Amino acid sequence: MTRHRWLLLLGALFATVALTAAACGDDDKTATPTAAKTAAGGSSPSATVAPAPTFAADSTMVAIVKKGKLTVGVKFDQPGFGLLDPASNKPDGFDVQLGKEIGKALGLKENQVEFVEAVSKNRIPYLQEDKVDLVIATMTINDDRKTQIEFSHTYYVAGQSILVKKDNTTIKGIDDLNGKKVCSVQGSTSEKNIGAKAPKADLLSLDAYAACVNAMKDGRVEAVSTDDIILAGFAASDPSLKLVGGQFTKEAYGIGIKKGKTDMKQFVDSVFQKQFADGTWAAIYNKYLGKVEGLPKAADALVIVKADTTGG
């Protein structure tokens, strides 16, 4: 072999090490940009992949995510909370949200949680007979529902008040309802409420608020009554109504889960907890109540839901 010749293979040996050299270094340094990426809130697809959650095997969790889909209940007519989109046919709001973040916390993707209507009166029989995992419904919490389903913690802390025409100038408060015609929700705490505050009231009893609306503009009946939130998406559109009386009662919402399922009592408090320090909670909060007249900022709902333990 002559020098020229041992000269070139030699160099061709070099340069194969230092590629080799150089694609193993490349490999050894992946986990470091990336990481870097991440905590710089990059796009890298690592970026967007939580770790799966792990659960006891005989858990409700677990249970819901061998059977790959989470199905809720959520109201489809009360805007900011629980609306049908009609060109969509999806329900949208502030209580579906939390519906979909539960769904994430469990490991599953957005197209495995399953939204239902749940009107007032059947929220806690769907529970009872298993046609749904949660209840998330602008459901208060009370001692009496307490007996029959779990409760998760307080989400969100509203008040009853009474939604009017613009132009009625008769209804001020809750004693002016006394010999009127008013509508509520069969099978709410709104209806009960109506009974014991203004006995003297004309109830017609519906299965939805919006149903309500309706006979309000038709004439049927005077006032609307219920959380001072459902009326006041109502309200902000629709120009001709209007709110009045302020807020007669405190209505802590809670998701409402089987009776006996503790563990996953326990586990959508966690969820919780982690929403209040992330901030999740208050993007929520801000998309979908934000803008409403009236209502407290973010930051100062928080504090207020986060103090009630009415939920436990």
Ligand code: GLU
The other form holds:
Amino acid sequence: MTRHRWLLLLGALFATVALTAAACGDDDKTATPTAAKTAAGGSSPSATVAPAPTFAADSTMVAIVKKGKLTVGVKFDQPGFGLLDPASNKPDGFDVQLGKEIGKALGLKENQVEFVEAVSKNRIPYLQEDKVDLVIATMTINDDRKTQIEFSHTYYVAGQSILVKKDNTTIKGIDDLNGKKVCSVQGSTSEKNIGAKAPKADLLSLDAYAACVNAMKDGRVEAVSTDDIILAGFAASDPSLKLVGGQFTKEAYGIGIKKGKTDMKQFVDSVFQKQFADGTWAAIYNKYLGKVEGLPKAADALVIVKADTTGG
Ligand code: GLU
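To complete the pair, please output the form predicted in complex with ligand GLU; the form predicted on its own was given just before.
First the chain shown before, then all remaining chains and molecules of the complex.
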């Protein structure tokens, strides 16, 4: 055997061992206390060890593990889902935590999960151009987007609403946006929905929601409209703002995956099924959304999420 072939063989052997070890590390929660288990609030360890997931050699998952890095597009300006901490220069939130959990399920270490900022209009191009492996960025699953990318199972169900200043008395619902200056974000369903439901609104389209909130504070617009849970994140950190108008759309969030990578979709869905069952999803919900007023308890929210079939 030539030296070259021997090295190839050794490499293949190492990759197999590494994958198996990684898979065991993920599944054998009785032997390896993981952050997921802690986050799940100490879910009861099962006595049986689940068999290690075996990924096909030519699968998307093996390619990511071999690359040694999972790249995830997240928001950097949305409290609760994806917000960059200027001190650590790292994002945190519901979406960011989901990315970490998927990395862990692949057998990667936390520092092997890389987060890059994806604004709404970049989410699909980033997947198509292989700039990211996953987009986890408050992204609504819909038929139009399904023609361009794959979506995971639904992991959160939001609804579009309106944010105004607390002293605003003229905007109480979607109809009141007609004739008013409203800000939303390019490439979002929110922007489209305003066009359809309040066609006479004077729409300012910016890159990101934090910029819209600033535009409202500066007096450039009277309202910001997007998903209620995003707006609630801004309202929670600024007592001069309030939500009005209830939910006037349904926005089921899914993880975006490049079109055709159905193996990755199945894998991500299997991670969700595990998270739904072992308490991890509920722990993430409580950690990031637990203080948001008016939200259902984690157990009730989970019933809605599990039953939602928007992602297929
Ligand atoms: N969920 C909506 C969307 O995917 C609005 C939120 C966002 O732009 O991130 O377009």
